[in-house]
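As a starting point, one isolated chain is supplied in structure tokens, in the form predicted alone.
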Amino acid sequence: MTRSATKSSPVELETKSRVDDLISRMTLREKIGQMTQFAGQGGIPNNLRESIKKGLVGSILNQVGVDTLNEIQRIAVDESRLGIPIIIGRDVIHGFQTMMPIPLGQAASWNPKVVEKGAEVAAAEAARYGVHWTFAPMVDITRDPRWGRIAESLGEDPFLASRVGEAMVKGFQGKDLSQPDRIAACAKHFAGYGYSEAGRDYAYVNISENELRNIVFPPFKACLDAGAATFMTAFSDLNGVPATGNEFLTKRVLRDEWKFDGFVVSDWDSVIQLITHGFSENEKEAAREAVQAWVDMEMASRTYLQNIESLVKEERIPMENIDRAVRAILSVKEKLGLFERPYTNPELFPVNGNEKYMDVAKEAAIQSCVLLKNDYQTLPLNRDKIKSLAVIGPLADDGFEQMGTWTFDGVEEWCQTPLQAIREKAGDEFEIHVAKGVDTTRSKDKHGFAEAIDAARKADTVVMFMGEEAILSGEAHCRADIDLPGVQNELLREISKLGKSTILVVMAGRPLTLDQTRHYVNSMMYAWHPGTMGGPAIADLLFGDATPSGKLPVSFPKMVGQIPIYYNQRNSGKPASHDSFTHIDHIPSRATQTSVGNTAFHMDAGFEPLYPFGFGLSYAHFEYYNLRQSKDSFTKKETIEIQVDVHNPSRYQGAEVVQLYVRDVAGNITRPVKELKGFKRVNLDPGETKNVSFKIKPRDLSFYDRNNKLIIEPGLFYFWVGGNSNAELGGKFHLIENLDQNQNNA
């Protein structure tokens, strides 16, 4: 929804005509009403009914029930003076009733098409219940797994987050936002929220403008280019100016530079929180700051409704700011088709939770799971050789917990758990011994250990389902210690003493520190919180009916002290290497202090993560060879093509996510050691080889310089192609000003 220099279409002209006509007839009070979003109050209490009649409600969030919402619309359309329908918002984050994996899990699929289909299902199910608008996708870049909302994020990398974020926008909105089964997307939280100090939600954020432009902003711009109808501000204080009152973000960048013409909504009570931040003295000043920052709609609190009128009369807010905000809000309502179709008829939609929707959820869950370890080819399990299987852990048979965070409308009864799915696979072929081991993931009570050890002792193979309950991640659910909570590691250690083949399936809303955990098991699969169909998806993977193909969208630290750790870091003047790293245990007693030869690492953890960004194993094996490039040098008007052959020599069919990384060796500002610039998912049968090609355009190498200007700078670039960010197969090329430079680069 960006402004275009081209001629307006008939639809745009019609929208403008209706919106301009309404604005010309609205009172100031009614305009402020459009800028006000009420929180659902359970039914339609008299105060809400009267506010709607007076035209003082532009939107309602978290009100459910088709009959109630249709009555709300009837009041707005038939009983208010201008008959403007209300836009109904809801947190449809990774599904409505049929739950997809958490967004971080969806990002682990590295498959925008699967993500788009999941958003389509979510939109259709929500629209059937009268919802018009979701507060997703969340495209905050974060490098801190302690932050609870990392579950809702798309990881640490701006390129991957951009591709996944735009896929969600397209899934929610489709090609025509007015279609009944589509809902408006909301790119959030603009901006910098994922950098909260110490991973504490709502905390202060300190980010340079250059970091904002090169790392934080790109996924938001991708969502805007994909047509995102709305944006949401962040709770956090960015460099001393809270995002909800930050003109640099919402006016200069979003409107003036990017030409966004949808509307911006505050986060819940974030306007009134300008007072708590110490930015505004009172509610009146908070309302003024937010309006002047072009925050068009206030969520939940009432500072706009109570103060804008007097601020306009005092000429402290210009009337054109109000008209601009209302025009943006009404235009989105128009594009949603609300003026023609304010009511919802569920009979016109497919039933929620239907077989097609479940198939989409299952495929998303399969592709989101990441195989982290598989010693001795423990997986996949061979049904013909198994006589008995132990299924142990608090998350083996809990449909509620596998849905994850932000599942207000998820239907627990629809969830198929791993235990249910494994039992279906087993039939009468082998025995299953079941034990929880611990009551919850947080429990420190070991009374269930004996039962779990007994179940494991009776079995040939042990499958453990551990991790975090859903409540341990999500908004404001941050953790300082991100080991497996409770006594789960202790239970794993006791099971490991039996010498059985042991498989761990981790369900969690964030990366956990697994350096200790991994030594207790033969195989480890990371399933995140996989959603409604997590059980059948995991069972298919365990028994080889599907092959793992997920890749990590975020680096996994060895221990909390490494945070933040991310692949696209700067090099430093003394970069660490395997030759320079000396572990704390290897330093001799009474060693002499010296700085000679020192490099950037932690003596007790090194300089690498436990599992790098982009990492993920498969039952298949992939070999990369025959790397080639179309040219060694190219100008700003040309393109370079990089090709590689990928071969599957194994006996398993598999999908590999082939990744391209580039390094700008020297720049106007220091550049990351590697940056993801492309990825492709390739399906390979046993013995099959496929050619994978990437094209790099000069604009793909652009960045914001020391003056925060977007530039394409000539120079030397290294590149690598492989299955994760530690890819070693690579080469180099030069970006040059003109062809004459080829002589100098020969």
The other form holds:
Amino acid sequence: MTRSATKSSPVELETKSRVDDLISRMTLREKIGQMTQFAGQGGIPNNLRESIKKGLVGSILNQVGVDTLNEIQRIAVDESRLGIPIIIGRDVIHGFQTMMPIPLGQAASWNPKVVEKGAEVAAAEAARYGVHWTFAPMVDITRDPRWGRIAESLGEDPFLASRVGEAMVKGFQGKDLSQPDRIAACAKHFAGYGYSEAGRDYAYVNISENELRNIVFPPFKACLDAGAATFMTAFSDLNGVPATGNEFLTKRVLRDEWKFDGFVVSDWDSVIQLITHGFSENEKEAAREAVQAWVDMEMASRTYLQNIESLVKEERIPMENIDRAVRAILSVKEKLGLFERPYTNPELFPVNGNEKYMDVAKEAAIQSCVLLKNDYQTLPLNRDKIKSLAVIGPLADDGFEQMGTWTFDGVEEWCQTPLQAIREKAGDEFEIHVAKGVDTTRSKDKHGFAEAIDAARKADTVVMFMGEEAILSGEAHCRADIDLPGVQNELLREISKLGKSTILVVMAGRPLTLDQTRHYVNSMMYAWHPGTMGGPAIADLLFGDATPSGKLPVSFPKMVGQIPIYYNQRNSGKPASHDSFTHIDHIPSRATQTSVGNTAFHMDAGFEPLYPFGFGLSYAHFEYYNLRQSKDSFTKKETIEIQVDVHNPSRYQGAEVVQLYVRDVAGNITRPVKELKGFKRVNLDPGETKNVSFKIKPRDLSFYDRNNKLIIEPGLFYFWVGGNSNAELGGKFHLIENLDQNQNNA
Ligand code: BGC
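Show the form predicted together with beta-D-glucopyranose (BGC), please, the one above being the form predicted alone.
Then the entire complex follows, led off by the chain already shown.
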């Protein structure tokens, strides 16, 4: 199966690199071919075969089937003039056939190692099927749970998204991209897509350069530093210049400043959409704008193939730019080892969905679940005490739905559902009463209520599986009302009237507004869409064979009107506090207007989210004490160390994600009230205490100032250490210019 595909003589290759050699021999049309990505058409129709033979296809996306893909490569390698292999792309977003939790769920694990392993499995499974390149990770920061693609995101925070995003890149690509079980990653969507107005997909975004640099860009930069081979542009119109024709983004920042040497692909049809945006008058201008912005490869639409030749001849696109783009594309193909190994041979790989891969998926699902409420320690369930359990809800036994969005290749039959896993745990020990209650999460039909209430009545404990079907999140699936859809809340209310101990497991692709829901249940666990092994993971957590340890990667609003609500907000001149907040119900009628003492809050929702960023309970309990710091002041050349002891006084083994937040008290621009600067996951046995240490370097405190320059600014900083973004245990330190200043401070 292994063969050399480049038709150059060894002598030539000695003097020129393969890529330079190819570029020197390519016609302009062949170069444009490399810059063109065809959408898979199912099979190999004649037009595709002919285009490949002519060297007009650099890449294909969403074409599947080992035989088809190997045949496509054979045509490229054997029948095109230069024999350049094709790079096959696919949306391997959170698994290929074995599905990990959705990316937002993976971010809730706050465990880059688990995330990396998941991406490693996804890469091996996809590579086995002839895929070379995934369009992941998506590292768009978002503060809007209405946006369907929040499911695909890594949450609201640049630091967490950076750590999780880079872990995905490492998992996909490994240390050596040419290994057969690795695939190229793609950091997307550069940039600003997650700020789509009102959470409506594809809508306009308005983000200042400063916000881009301080909040939106960092996860992209982290992916680049982790070696991401490619970037994808965004569909969005960013401040009037759509991202696919935005020189500032893909040339100035990505290439000139960050020195990215991989290639940039447009999003699906996003070049031709430059016309729809009202940015380019016609396809030729759209192609010119995109190439000028250094967008190297066009996905799906064909404006490059049809227009670049004449644009070059008219000297409206410099030839050097084309050569640069082609060099970047060919270099990625070379790094992938495609010239040596254009074909896939599945027999050389472990089979997909093997036990090891399933274990990775299960561990990822366990660590991504977030326990939001656990009154009276309803969880974990005690197998010895339960006589009968009711398992109710539309998502208790639906493998397809638990996989979540972007699961083109996910195998439904491999999915183990919560009901199956609970049955396995129950054996003959306790009875299980099952009812769906409603057919789908959206259904408004209440015919199933009676059966569900009956099942609940017969049981001593009720576990409800509710949330959103997979199709209610993801691309172009945004919602304005993000409560539990359909009549699920009504069903919960009816069941709560029975007074049984009730647990709700939510599967969803976004934070839902749970302000009403939470009152109907004793315990609430957020499982996102947990993937193939969601069932066994949830069952282990319910029965205490595992302890929940996930933490929210995004704030959960009480109601839609609070959006955007995020922890790293600016303070305002009138920050709200519990003392200043007045609920609408407490304002006397005919009250006269006053602004004295008034602060930034909603009269009906307060100023806090329902659950803050970083929040998540455990069966164990963690105490923080003995906070200490190595210095009170440190210079720009030094490091400060912050340590804390974390103790688990409970009888459960558990893992705590210890989080470090910092506030820069005054800056050249106003700074967020808190910023996550570090986190560590620690396992603690019952009674165990561990010392957790964070080192802060001055560079960690840097930010882009009002002139968009990266600065490290001396001054006073507060810090907090704890289990969520409301952590109260903290202290302060000074960053100083030099030691003299230290004495002045003392
Ligand atoms: C999405 C991308 C995706 C591409 C290819 C687009 O609609 O925005 O994220 O990679 O399709 O499927």
